[in-house]
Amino acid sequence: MLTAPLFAGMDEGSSTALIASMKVLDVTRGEVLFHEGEPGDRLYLVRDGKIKLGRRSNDGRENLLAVLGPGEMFGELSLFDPGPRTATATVVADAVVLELGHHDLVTWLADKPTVAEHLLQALARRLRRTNEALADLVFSDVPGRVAKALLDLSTRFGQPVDEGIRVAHDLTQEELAQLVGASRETVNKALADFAARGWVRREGRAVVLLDVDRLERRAR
């Protein structure tokens, strides 16, 4: 059973029925589920794979807001504040996504009002992360932001290995730089420094965290 705020407070029967009412989408890397500015009329739940949420500036630069994995939702903001999408959702790693129209969701919320409370809590946590990211852009240097991003990715995608924690983030160098809010060259320099110090080992679109304590201190 998926663990997500959408199912919090539901019994197993209700959760199973809700999942059965959702449309299953098999999507591959590079596919776009919705674009920034489009009308928002449904939410999505990641069952497998990874989805990135990003915004693009007028001059073409992209900022990566978040990378989401199994059990995480996106697109629910328009349920509480109807309007155009505030980000573009793109598949990072081949994924299975569950889709639920807002009309169907409202019907469920009428029967299970506690679910709305858990959805609002999820939105509050996302807002808190956004505020932290804004503060990091002002007060933290790039290496500090890189260390924090790696630690954050490890909490959701990390797998214990003999040497530490292997994080298969599936991001390109450019996408990782967009997540940190810096140039690719600067982020690569920080990663190279971490590797030289023995804190991490890079493995393509994955990284092994060898010294989590040092990374945590650098992220502060």
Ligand code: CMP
Contents of the next structure:
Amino acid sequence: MLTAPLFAGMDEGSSTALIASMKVLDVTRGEVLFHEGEPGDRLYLVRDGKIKLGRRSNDGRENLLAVLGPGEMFGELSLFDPGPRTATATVVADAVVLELGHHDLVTWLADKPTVAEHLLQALARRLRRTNEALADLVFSDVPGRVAKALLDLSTRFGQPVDEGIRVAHDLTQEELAQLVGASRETVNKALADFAARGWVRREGRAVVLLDVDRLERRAR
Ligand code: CMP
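Next, give the form predicted together with the named molecule, keeping in mind that what was shown is the form predicted on its own.
Let us now look at the entire complex, which starts with that chain.
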């Protein structure tokens, strides 16, 4: 059973009917679901896997707004505020996503006001998060932002293991740096420092958080 804000407030019959009306897409790492600037007429719900939302500057640098996992939705902004896509959606780890046309969603929303309420809640949560990320860019140093990004990724993709929490984020070092908003070298240095202190252990495209308390303190 997929839990998502889109289905919160719906009875099981309605959510089953809504899921049945959505198109299921199997997508693989590197596939682009849509590009920033394109017109958008559908939204997506992640059932499995990971999707990154990124923006590119005029000189070609990339910034990641978010990495989304199961239950999360994207592509709704161009519905609520008609206009071009505000980010590019790319598959980070093989994923299954459900696709719903904006037109179909509007029909559902008209019929189920509580669904609209839950969607607003999801948008409000995202705005809070974005405000926090913005403040961190201004007020926090890179190691603080790396610590925060790891903790944030752990809430989505973390699995408890004997030593702590294993976070299989599937991001390359470059992608992790784009998420933190710093150079690969600086992010690497912060991670190496955390590892030397025994706070984390790096395992390719995963990291084991060994000392969550210290990371939380460093993220503040
Ligand atoms: P849309 O603009 O249609 O396409 C890009 C999507 O990225 C957008 O809808 C949102 O769903 C998502 N998105 C944009 N900004 C953020 C953000 N700051 N955090 C998480 N998701 C975002």
